[in-house]
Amino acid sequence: MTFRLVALLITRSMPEVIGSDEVTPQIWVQLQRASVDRHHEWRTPVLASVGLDGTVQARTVVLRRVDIEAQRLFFYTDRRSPKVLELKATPVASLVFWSRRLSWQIRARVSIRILEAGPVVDSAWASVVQSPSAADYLSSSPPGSVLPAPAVAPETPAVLDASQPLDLLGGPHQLAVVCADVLSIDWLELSRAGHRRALLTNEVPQWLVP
């Protein structure tokens, strides 16, 4: 049974204990849900990568889309962000997800590609252009730039009108799409009945000591 079919069939709540053959499909079902549900605890994983200076860099990102068949995760960034250079230099990273509700942690080892133009980027921009977050990708200053004074939060988040000419929106946007191809997943379930852990590669669980 394909992951897509599993995702369509499993619409009920998670069982208290799932069988070993259900772990991988259920992980992808939960990832899919997180990409569309702002309240899902896996919506904002931590991305850990190698900095240009060789140190570990970690930051929270927003899971925007999931391709179950390709086992691929998507999130957005500013193309001028330091992490873009870091991920281009070392295009292997880890995404860490924790859900208190599920009592699950997953650590996904991923291969990274940065898309800065093309249909995928155009579609991503169309999905955010009328949201408050669009302003983040229209700033004249790149992320991490020094401000002359403390930033003041706006009273009301601005919502951009996609019908306006692009030059009225502050110029070309800086949104880039980060594609993360999942190479393996380290799954950990915490339970009073006993913890379980598995390394998932090519859909076959390798069971580990928690």
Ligand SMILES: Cc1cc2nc3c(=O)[nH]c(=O)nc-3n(C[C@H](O)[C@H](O)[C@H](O)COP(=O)(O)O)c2cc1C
Given for the second form:
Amino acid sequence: MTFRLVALLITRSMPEVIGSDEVTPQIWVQLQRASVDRHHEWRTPVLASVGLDGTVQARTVVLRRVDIEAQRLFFYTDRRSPKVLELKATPVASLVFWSRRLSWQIRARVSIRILEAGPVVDSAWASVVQSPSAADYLSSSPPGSVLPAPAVAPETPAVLDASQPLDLLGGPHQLAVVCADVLSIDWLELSRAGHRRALLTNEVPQWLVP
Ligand SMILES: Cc1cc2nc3c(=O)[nH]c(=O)nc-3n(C[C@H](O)[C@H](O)[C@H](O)COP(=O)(O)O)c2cc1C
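The form predicted in complex with this ligand is what I need now, so please give it after the form predicted on its own.
Shown next: the complete complex, the earlier chain at its head.
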């Protein structure tokens, strides 16, 4: 094994020790990596929103894209899912990410827009249409619909044939893009040397008791 490869493996497996000025840029670097690396622990955050009955609703989602300049995160969902109605009614939410490798938790307060048509949705659909998850967005029944009998797991994951017309697959897709503008980030670093926590906004970081 070459020296460079060993050095790369060591730096990948060890959390970076970073200075306070570097916290915000490094968070965005990690978010961007998570959107393209399915093994990154920040790939699947928990999205917490306000339910129509006023209670907290939380679920795991996949981070699909990050726009660092706009400080914006993108997720995909079924436009008929309950969370879409909830997020339209109360368009603010919280996203919680934890990485054991980094020893970092972030809690991002976000403002939400649901995109149901247009170029962003078209390009999102183009990116999933040939993956197994495309089937999730072609179901004729909305997510959460009651089934008459227990569901049976398919023997092989559904993969769509791109040459097959979509109307034969149950009609047009139901994919919507959840667009989350980050308003602030509560960053927590766990460390034996002492935990650190900061509230990160567009102003200077505000250091907090962990
Ligand atoms: C690892 C994982 C990733 C998921 N990713 C998504 C996702 O990207 N979008 C989505 O709508 N649901 C995703 N789900 C399913 C949601 O967690 C949730 O069960 C579903 O969307 C229904 O949520 P709702 O009733 O609040 O609308 C994921 C679940 C898991 C376990």
